[in-house]
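Only one chain is included here, represented as structure tokens and corresponding to the form predicted on its own.
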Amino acid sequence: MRVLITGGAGFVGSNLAIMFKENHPDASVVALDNLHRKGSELNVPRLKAKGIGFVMGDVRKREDLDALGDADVLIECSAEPSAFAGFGSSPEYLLDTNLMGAVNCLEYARKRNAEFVFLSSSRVYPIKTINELNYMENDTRFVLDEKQTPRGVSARGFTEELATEGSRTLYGTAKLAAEMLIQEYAEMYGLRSVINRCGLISGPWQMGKVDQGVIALWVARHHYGLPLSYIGFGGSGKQVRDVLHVKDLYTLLEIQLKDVRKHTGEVYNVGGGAERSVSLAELTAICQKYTGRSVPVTSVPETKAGDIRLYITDNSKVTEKTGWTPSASVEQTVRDVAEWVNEHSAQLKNVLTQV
């Protein structure tokens, strides 16, 4: 079997292969990247350590597919990965790499009859659904009213029947302009695919930001003793997503990869669910717990435009179809992630300590 992930040497991308490979000892599995995003260098040697191929190339750039030859299976988790990209600057990277880049993924499965494994996002629902939803709120975090008008919605999260019809940021549509690009291509051409609209996904080797990547993004803060902000909806930090360990998605696309012709034509919510989701303030103490440190933390009461209150994957669908749950808890993730930041200090400071 041969396996080409792009985004290879991302965050997702990398703990992919490398999962891969060590469960798939006689696979060739070839990761492409542009190492765009800061940190994602630091992964190469990792890679190569495995055994995997590292091509530099460029989704955008079909002759970077092209030049790779024939694969069994695609993994596209190439991505600009911030929903907040675009807000005031070009959207031009964000579409060619997340939308174009997606088109030219499926023409390199399509030629070489290649099944076809997609990352979307939970951020194709939209913002004013979701933001106008019925909340509780109690001393650490928002809650779901079981009472709600929209279809799919409960007290355990958002379903894949959450209608889709409003604004959601140019990152989320292109997200979801993949998706029914793909459903085409499978009616179309028999494209063998499976799209998962993932959550919050976290774990070692996540080069978090302000707007990415919040699990490693409060670790490395507490681990390097700089401060933090709880921006928007009051500035309390209780605005909550549930999380889900990289590890457990890799565990679900080995079942997906099983028979991925079972899979073809369903969008699947995959997250941590509500047993696995946390606040902002909750993750503070989490992070105090497993750092030994504690930093300032201000608040800014003024929401971004873009920023959504709360979001929990409801798994039923993906747990029906396929018997997969995820199994480490929200502290367990933290955990991992801080060993990791502690065990590469050094050589993670210059990426952690951005803005």
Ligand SMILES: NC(=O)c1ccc[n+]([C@@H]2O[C@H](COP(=O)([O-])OP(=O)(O)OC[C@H]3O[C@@H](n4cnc5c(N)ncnc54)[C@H](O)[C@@H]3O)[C@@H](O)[C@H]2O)c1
Contents of the next structure:
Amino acid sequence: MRVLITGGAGFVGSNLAIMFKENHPDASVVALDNLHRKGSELNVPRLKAKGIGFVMGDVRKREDLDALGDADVLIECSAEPSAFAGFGSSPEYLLDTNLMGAVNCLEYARKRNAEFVFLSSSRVYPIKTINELNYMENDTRFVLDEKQTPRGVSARGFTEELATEGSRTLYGTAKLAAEMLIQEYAEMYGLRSVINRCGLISGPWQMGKVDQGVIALWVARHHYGLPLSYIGFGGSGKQVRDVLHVKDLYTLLEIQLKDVRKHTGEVYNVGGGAERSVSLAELTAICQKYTGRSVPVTSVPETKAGDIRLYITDNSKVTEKTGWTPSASVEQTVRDVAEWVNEHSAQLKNVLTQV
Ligand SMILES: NC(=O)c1ccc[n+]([C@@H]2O[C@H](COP(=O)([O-])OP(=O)(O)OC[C@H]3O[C@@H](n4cnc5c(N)ncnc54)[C@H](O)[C@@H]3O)[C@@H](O)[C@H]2O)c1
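Structure of the form predicted together with this ligand, given the form predicted on its own:
Every chain and every other molecule in the complex is listed next, the one we just looked at coming first.
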């Protein structure tokens, strides 16, 4: 088995590469990355120590992919992963990497008859639809009302039936466009593929920053004693996300890779689900517990363009099709991240304290 992981020095890519190699020591695993993300360079020695090949390369350049050997499976983890990319600046890097890069990866897979795994995003769902749902509010979080008008929403979260029409950020649009291309390649060229629309993923080696990787950002700010802000939706920190530990994502991929044909043409919402959801205010309390520190948290009531009040995955479809359910609680994920930051505090300081 030869596995190519694009974006393989990133948070998700490096963790998947290492877990894959640990579970399949005979497999050849190659990680390609242009190290665009600050901190990804710290993952390169981790990859090499596990016998994973690292290639400095760029998915925007077809020749970088063509220079690689063949692979049986391509797991596409490269991206500009921030939903806020392109706001107030050029969308060029985002679109060239997330959309054209995905096209280049698809072409690599088509020519080699490789299986294709794509990490899409919950951000394919439109912002206005989400922010205009019926919510209740308790002391620490917004809560989805059971009564909702759009199809695909209940108190359990969002299913694949939620309509995707409407503005959803350029990040989400590039993901949706890539999903559509994958499905066309499946029909037209028989590409065997998996599309997982992931909610928030976290775990050790996530180089969290203000616009992406909130769990690692929150833990790091507590660890290094730096201030935080609740931004948007009134500034009370009641916005909610569900959290998927990267270990649980790996477990799902292992199941899906056993029979990719079965998943070809499907789209799955994949995330922590309602049981593994957390608001920022609740996250602050958990971070205090696992870092032993409190930091000042200011409040910014105005909501940033592109932000959403709440996202919770309804995993019903993926669970029914694969038997998979996530296992790590939010507390376990935060604890794992806190232990990682603590253990590598000096090495990570420069990356994790960036603004
Ligand atoms: N982390 C999450 O919460 C989350 C949620 C849903 C989907 N995803 C998706 O999962 C994938 C992995 O995300 P992540 O959290 O590991 O992000 P990450 O930023 O840690 O990893 C992405 C990697 O891609 C690399 N990269 C960027 N541009 C590249 C290019 N042009 N050529 C080659 N490599 C390039 C970066 O250097 C980085 O190492 C992305 O597709 C992301 O959109 C992530």
